[in-house]
Structure formats: structure tokens, C-alpha cells
Amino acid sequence: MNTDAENKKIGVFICHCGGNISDYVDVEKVRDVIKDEKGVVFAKTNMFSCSDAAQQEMIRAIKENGLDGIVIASCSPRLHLQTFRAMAERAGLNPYRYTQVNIREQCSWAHTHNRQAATEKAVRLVRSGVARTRLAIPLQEIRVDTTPGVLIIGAGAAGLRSAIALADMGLKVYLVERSPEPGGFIKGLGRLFPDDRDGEEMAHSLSKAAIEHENITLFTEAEVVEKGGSVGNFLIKVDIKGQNPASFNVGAIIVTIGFSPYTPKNGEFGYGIKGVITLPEYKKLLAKQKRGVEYAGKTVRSIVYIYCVGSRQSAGDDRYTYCSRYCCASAVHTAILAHKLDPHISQFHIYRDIRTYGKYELLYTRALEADSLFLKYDPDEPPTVEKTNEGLLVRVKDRLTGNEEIEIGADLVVLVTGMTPGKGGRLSGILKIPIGKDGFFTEIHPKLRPVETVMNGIFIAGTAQGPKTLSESVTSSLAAAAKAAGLLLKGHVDIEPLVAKADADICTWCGACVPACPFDAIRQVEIKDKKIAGINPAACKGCGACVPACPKRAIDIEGYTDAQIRSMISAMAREAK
């Protein structure tokens, strides 16, 4: 392949997406012009440039026209980005000399207002991709050692079952949980859906094996307050409640610290009467219960139930403005059992919208059986909760009956609350992996890397990334322990190129880098006498923020070079001069 910039051959590929983008950009004239630009000998459009037939296309475009690059202007790099890479070793190109424009997030979908600005826009990012690719250079991957260890943070169902499946791999786990014991938010909570099994005996048998378990350390009452290191080495340091911190290295780290159930504020839905109680309390309730219902002595012969309590809210200080999704198939769930208890027992589930899906739409149906009656309401207009001297007294207005005004007295009051998030702010400042708007931990891409963080070789499942059921806790902690193990039992883990990289001729070593770094991937190193910025690749992340804070300009990004970030600038800015 051609390294020098003057005559390097480059392909570029302009995507519809399918009206996408082209309903809104003029892709044909984008490819008129750009195809002319210095350097391109080949430009096409393609309806959808991901599909194999397209990728085809353009396997064989690079190897007619011997491309030395290749700019694809289509969606966010964070849907095909991988993708585009692997087209292009498949065609022997290196992939780290392809560039990805995106011009429908950032241009179709922004100005479907004006299609002539679009599209305008358009031909300058595509430019300014050809600029960076003119001057990119072969990149490697670089080859980390791993150790055959991994940190799981939580001893909930999601983490003690991650641990397990690690452990019995032949890797060593070491288990960190803030609580006196294992076993998480089951623990208490009875019989869960959708198979009756008890929650108590599932979080007893999942940490007797853990404990049991020869390749499995369990810390009790500690908490992760210290990571150094990287992804294949990380050292960690847990604090544990009247003993010694301990020390280890790790080569993964998973996070599974699970969530928080809501806690309405006094007199929300009538909370703080007493019969008024949230659905996790009514459930640990009905546990201890071997026959009938009693509630404070009372034999309770009348239930409410309020859904989406901390669920999809969109007023308020706390703002919980997602499903919660397992709320309305365990309130259903609880009350067939109520129903086993007690037959003659009258039950309301008063809701915004039932999301029993899938599999789970089978317990509403038996919920009605057992006689539940189902009342929705207006969020603009919720139930309200009131103490009266003969109990409580449920008002509410059904829109399946019209708005018809009804009352209903009852004897207890369930508020069927969400999930809010675990208390993960300390712990995102420790591993610097993000937390959302929702407050949940996040994946890279929900859907094609949906339990892998921006720190390589964190990993997050369980309820501590949203909320989920039980069974889809597990199943992303087990998708966690696959991917860890598939980092740490070949023994080494191959990263991403794109980081910063110090000029040891320029650097005189000034320090002004170790600050701007969040990462902590910078340090003071010797060579030949001469202290410079030395920065561990595997740590790095790219993000260039140490770049400005060097007033010797000794650093540069790979990939994104300041020669290249200023060849795009002038490349988008070229009709303005």
C-alpha cells in the first residue's frame, strides 16, 4: 500500500440508508462532487452500505482500484464502525486507514428542514474524511498480557452467578459485596415469578456454591476503593469492615451492584398511612403468611394495587422516566399467590399500561382468573389514597368504563414502586466508567456490545446498567462472565491503536499531561537520561485531552494526528476562504 499522502488512492462509499439519509441529502451530488476531490479515484453510493451484498461491492472496489483508503459516509461510527474494519482486513486493507463519516445523525437527520444546506454539509464532512484518510498510516493492535483473575463487584443473584460460571472455567474470582452477607434483593421476597421457586432458597444455594468454591474469594462488608492498572493487569484494593485491605491483580472486572427499589415520599399514593406499603414490603409480607392474608393482626379481605409508582415519571426532583419492567409481572405474580392463600380475597390492580410481555403475559391471564379486577387510569388524573374511619379508600377514574368515578375500600394498599438506580457514583469515579441519565451504568452499544463498558476489560450486568427481571439479570451476567473469559483465558488481549503516543525529542518532561489525563494512563519514565510523559496504550483511551495541556506539543493522537485534525478543518472550511 502507498503511504505517501500525494499519491494515495482512496474509495469512497455514500450510503441512502435506505431514505435515510438520501430523503434528506442529494447523495448522488455528494458523490458528483467529492468524486473529483484529490486523491479519490473511485466513488459510488449504495442504498445500504452495511449489507453484505454492499460489502461486497466494496471488498472488490478496493482491490481493483488498489485503495490505499477508503472514507464510507453513512450513520454513527457506533453502529458499524467495527464493522467497516472487518470489510476492510477482509480486503486486505488496514483498517485503521478507513474513515467513517457520518452524515445522518449529524447532517440528514439535523437539517430535514433544508436539503440543499444538508446536502452541502454533507460534501464537506465527506472532505474532510478524505483529508484524514490522505494522510492516515498503517496502525497495529497492540498486545497486552492478561492475568487470569477477575473482580466481581455485587453478590446478588447476578453477581454470585457470574462468579460461579468464571470460577468453574479455572479462573480465579474474587467477590466484593458491601452487605454482611451474599445473596442480594431476592433474600426475603418469597416465591418469584414465573415458577414459584423461592427467592431465599435460590440466593442460599447460590452462595453456599460460591463460597464453596475453590477458585472464588468472597469479601463481605467491602467496598472496591482503589483501581490501578489496566484491562489484562488491573490492581485492586478493598477496604473490608475490621480487617486489613486486600490486595490483588485482576485481568477483568465486572459490575453487578444491582439496584435500589423506590421509596415513595410521604403521602405519595398515600404513603406513610399505615396499610399503605410498597410492593417489595406487601412481598416479603405474603412470604411469612401460611394461610389467609393479615395484615397488624387483621385478616385483610380487600387489596389495591397502584402500578407504576418511580416508574416512567416525567414531574418531579426524582425523575424515573423509563419502565421499570418487572414491576407489573411481579405485582401480578403476588397477587395469584395472595389468591392461593386466600380465595375469597378481592384484588384491584389499578394501572397506567400492564407490560406483562412475552412469556409473562400467561400470569395476567391467570391473575384473572383468580379473579383480579384491572382498573386503568389517566397519569394525568392518578388514584388517590385516603384514610377513612371504616380503612383505606382507594378514588380513582377508569378509562376502561368511560372515566367512570370509582371507589374502592380496602384493607391494604400496595404501591407496586420501580427500580432506581445503585449507588455507583463513588465506583464510576474509582473504575472512570460513565453513568447515564437514568443514573444506570453504560454499555458501549445496547445492542451489539451491550454488557462491555469504555474502559476495556470492564464489564457491567445485572440491574447496576437498568432495570430487569431476575432471569434477564442473570443472562447478562453470564453474557459478562463470557466476555470476560474470552479476554483472560487466551492470555493476552489486543487493543485498539488509537491512543496518544509523546514525541521523546520534544517532551522535556513538564507534568502539565498527568492532570488533563482522566485515565490516569500518564506518568514520568526515563530514557537515556531524559525524563519525558510516558503513557501506557493499554490505558489510554484516546480521548486527546492531554494534547492542548502539552505547551511543547509533544503529544498527538494516533489516528488523529494534529496534522490530520488540521487537513480536515481546512478541508471543511475550504469554500470560506
Contents of the next structure:
Amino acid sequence: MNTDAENKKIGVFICHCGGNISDYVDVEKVRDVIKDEKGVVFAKTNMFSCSDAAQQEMIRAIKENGLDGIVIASCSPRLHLQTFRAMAERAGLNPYRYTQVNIREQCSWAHTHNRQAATEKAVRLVRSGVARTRLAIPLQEIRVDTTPGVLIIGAGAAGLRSAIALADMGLKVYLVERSPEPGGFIKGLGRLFPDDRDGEEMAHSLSKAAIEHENITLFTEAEVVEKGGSVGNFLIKVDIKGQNPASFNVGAIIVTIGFSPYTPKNGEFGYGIKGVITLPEYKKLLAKQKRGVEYAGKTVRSIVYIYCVGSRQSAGDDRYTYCSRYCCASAVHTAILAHKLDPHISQFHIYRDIRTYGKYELLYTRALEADSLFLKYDPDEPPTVEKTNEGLLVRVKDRLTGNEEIEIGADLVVLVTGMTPGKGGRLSGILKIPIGKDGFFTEIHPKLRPVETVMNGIFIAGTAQGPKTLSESVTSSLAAAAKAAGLLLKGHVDIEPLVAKADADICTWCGACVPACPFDAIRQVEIKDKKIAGINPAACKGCGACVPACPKRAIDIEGYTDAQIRSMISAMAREAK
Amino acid sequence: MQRLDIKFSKEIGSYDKFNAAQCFNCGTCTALCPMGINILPRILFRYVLMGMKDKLMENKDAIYSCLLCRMCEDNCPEGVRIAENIRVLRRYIGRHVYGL
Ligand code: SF4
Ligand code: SF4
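Okay, that is the form predicted on its own; can I get the form predicted together with its partner chain now?
Let's see the whole complex now, leading with the same chain.
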């Protein structure tokens, strides 16, 4: 195979994508122009390049023509980069000598009104693809051996459940919990929706299973203080109260630090007045009662619930603009429990919108049947709570009767409070995983990569990611466990080789690249008695931030070298005709 | 300002089968009413549910204007027995206000 760019034999395949591309781009014309491009020895159009038949044909063309590189001008690489890399491999061609050019999203879909311009743009893009491919060198995926252990931070329901799942798969689990005991938020909350299972009992049985598991090491009153290494081999340091710090290696990390329940400010909906309590406080109260509802030694006959406290607020300093998802269903479920304790109790729910989505709508119906009355308030005119001689008095304008002004006497006012981010500020710095605008850890993609973070090997689950119900929390924690196990059970990970590389001859170890790297991938290394920048390929994301920082131009990104980018730009700048 | 008192709605509820708690205020009934009774039945029924007896009495005309045609009832997505509820209210008023 030729390595000299001048003699490279390149094949180009241009896709109709049914009519998705060819309706707006003259693909035959693109082929006619490209076939005379320097280095191109084969050019063809396909109706559907991704079809089996087309792939077979392309494999034959690669073999018969002894191609050194190929360009496929088709849809987005997000869709078919892997498809075509695998095809190249089957044809015996190094997959990194394949370039995908996107003439669907970038040409036909973007310029439906101008066929000629779309076609000219396609020509330029394909040319630049050819230019890049002529300079492409074969690359190998970087294989890293992995340590069969997982660090899980936070031993609530999500952390415990994923720990047990991973330990059952034979992986070693280190579970680090900040508080003195595992179990998390659900402890002491009484019965939980939708199945009335007791939170205390559930926390206890999960904790017991984790503590007794031979593959799980639990550290309580402990905090992760250091993380080194990268995917497959993280080195972790944990501080433990009253003990020596622990250090160990893991291959992956799952963050399940949970949330903090919103605490209303003094005076917010009467919080601070005796008899005005939050939903978690109320659930703890009910958990202790056998018959009837009692508060401070007195029988409760009337309860007012105020919804969306600490959620969906549009103004204020520490505003929480999102919906906390679990609170409507939890409040409605708790009202059903209260009705069972005392069928004569009056329960009023003052809400903005009831969001008992999915199966939880059944709970709403059951609450209605249990004589709960729902009143809707306008966020601009929220209800007020005050103390009078007769007890608590709630005033509200009911939108459902056309803003009738209403007073309700209450023995207990329950503020249905939402979720705020868990205390993970320091953790985000240690792990280098991003926090979103709501203050929770963010995944790469909510649908396609829902528990993965931008850091390879670090996953997030449960309410550390954002408000969730208990079952959604556990579901995501098991998804994270499956992801971590999928990574570690193989014993190694293969990482895309499109990463930064410093040229040992040019680098003078000035260190300018180190602070530029957002992923902490650059360290000083010594090669033949010379200090240079060593880039850890397992940590490097190939983002290129270090490249312009280097005053010596010592760094190149594999697959996107300066020479390749320059050749692409000049190819693109040429006249398209 | 109206004071809520569910005793009244419990009184009507036990007095006869008044069903309106399922109403989710979509307004289908109001839109279909051939008499164009705006308050009927959703707001009226809420007065009963919330125990706003005075408001109910202020609206006796509406309660007696209903044709019991059941146009609304046929189309109510929540299956509220609207016409039957109106009858319950008339019976209540007949007994408690007019002494019938
Ligand atoms: S900035 Fe360039 S020269 Fe300086 S250490 Fe990094 S790679 Fe070497
Ligand atoms: S149609 Fe039924 S649900 Fe809709 S407002 Fe009327 S009574 Fe309520």
C-alpha cells in the first residue's frame, strides 16, 4: 500500500440517499467533477450506500482497484460513520483511511431552494474529503486494560441498587457514602408511591444486601478527595472520618449523590409558623401514626397542600425553574394514606398544574375518590398562609371557578416541596464532569447516552442527574451499572485513536498546553532524557484545545493534522465548476 | 371571601348520589349547552364540592333553566352525570328552601 500522498489511490462514492440527496444535489455532476480530482482513481454514485448490496460493491471496488483510501459523500457521520468504517475493515482497508462527507444535512437539506449552489457546495466538500484522505495514515484503536472494579459515590437507593447489580456480575464495588449510614432519602418516609412499599424497609433491605455482599466495600462518613488516571484505570483516594484515607483502583465510576429536598425560606407560604410543614416532614409524621392524623398532640381534621413549592419558579435569586416530577404524585399518594388513617379528614390540594404523569394518574383518581378537593392557583397570585385565633388560614383565588376568592381553615399546611441539586460542587471539580444550568450533573444526551458523561468511564444516575421518581432513579442506576459492566467485563477498552500527539523533537516542555486541556490529559514525561508533553490517549478527547496553545506547534491531532486541515481548506477554496 | 366547608358537599353527597369530583374543567359541557348557561355545570358543581352554599343559592335560576337535555352529559369525557346532579340540586333546594 502506498503511504506517499502523491501516489495515493482514492475511491469516491456519492450517495443519492433515495432522493434525500439527489433531489437537490446533482450527484452525477458531482461524480463527473470529482473523478478527475488528483488521486481519485474510482468514482461512482450509489442509490443507498448503506445498503448491503452497495457495501458489497464498495468492498469489491476497494479490493479490485487496490484503493488506499475512500470517501463516501452521504448522510451525517453520526448515522453511518461506524457502518462504513466496519465496511472498510471488511475490505482490508484501515478504517481511519475513510472519510465521510455529509452532503445531506449540509447540502441537500440545507439548500432545497438552490440546486446549483447545493451541487457546487457538495463538490467542494467532497474535494476537501479527498484531500484529507490523501494525507490519512492508518491508525490503530488504542487498547487499554481495565481494572474490574467500580467506585459508586452515594449509597442511596440508586447507588445501592447499582452496587448490588455490579457485585452480582463479579465486579468489585467500592461504595462511598458521606453520611453515617446507607439508605438515602427514602429512610423513615413511610409508604411510598405507587405500590405502598415502606421506604424504611426498602432502604434497610438494600443496605443489608450491599453490606453482606462479598464484592462490596462500603465506606460511610467518607468522601472522595482525589481522582487520578483515566477510563479503565482510575486511582481513587477517599477520606474517612476518624480513619486513615483509603486508596484503590477502579475501572469505572458511577455518581449517585442524590438530591437535597427543597427547604422553604422563612415565611415562604407560611413556613416557620407552627403547623406549616414540608412534604417529607409530613410523610415522616404519617409514618408513625396508626389511626387518625395527629399533629402536636391535636387531631387534624383539615389539611391544605400547596404544590410547586421550590419548583417552577421564574424569578428570585436561587430559583428552581424546573418541575421536580415526583412531588405531585407523592403528595396525592400521601393524601390517600391520610384518608385511610381517617376517612373524615378534609383534604384540599392547591396546585398550579397536577403532573401525575403516566401510571401515576391512577393515584390522582384515587385521591379524588377519597374526597380530596383540588383548587388551581395562578403563579402570579399564589396562596397565602397566616395564623389566626382559630388556627391556620389559607387564602387563594381558585381559577376553576373564575378566580373566586376562597378561605380555608386548616390544622396542617403541607408544602409540597421539590428537589434541589445534591451537594456535589467539589465532586464536579474532582471528577471534571459538568453541571447543567439547573445545578445537576449532565449526561451527554438525554435519549441516546442518558447515563454517560463527557468523561469516559464516569457515569451518573438517579437524582444526581435531575429530579426523578424512585423507580426512575433505580432504572437509571441499573442502566449505569450495565454501562459500567459492559466496559469492564471485557477486560479492556478500545479508544478512538483520533487524539493529540506531541512531537518529541519539537516540544520543549514549556507547559503551555497543560492548562489548555479541559480533560487533564497532559503530563510531563521523559523520553530519552528529554522532558516533553506526554498526552494520555485514554483521557484525551481529541478536542484540539491544546493545539493553538503550543508556541512551538508541536501538537497535532491524529486524523486532523494541521497538514490535513490545510489541504482541506485549499481544496474547498478552489473554484467548484 | 368565601369560606370553604366540605360539610355541605358531604351533606348533598350523602343526601343523594352527587358526582362531580371527577370533572377536570375541560368546558365541553358549557360549550355544548343549548341554553348557553355559562356557569353550568362545571362552576356550579365546584360550588357544591367546595361547600359554597351561598353561591349555589345565588344561582337558582341557572339550576332551574337547565333543560336536562343531556347534550353535555353525552359528551363529558369524564362521565360526570350532569343531568342527574342537577336533579339532586333541585331536590335539595326544593326541600330546604321551598319546604316541598
Ligand atoms: S505547549 Fe507545546 S512545546 Fe510546550 S509542552 Fe506543550 S507540546 Fe511541548
Ligand atoms: S364536560 Fe365533564 S369534565 Fe368537562 S367540564 Fe363539563 S362536567 Fe367537567
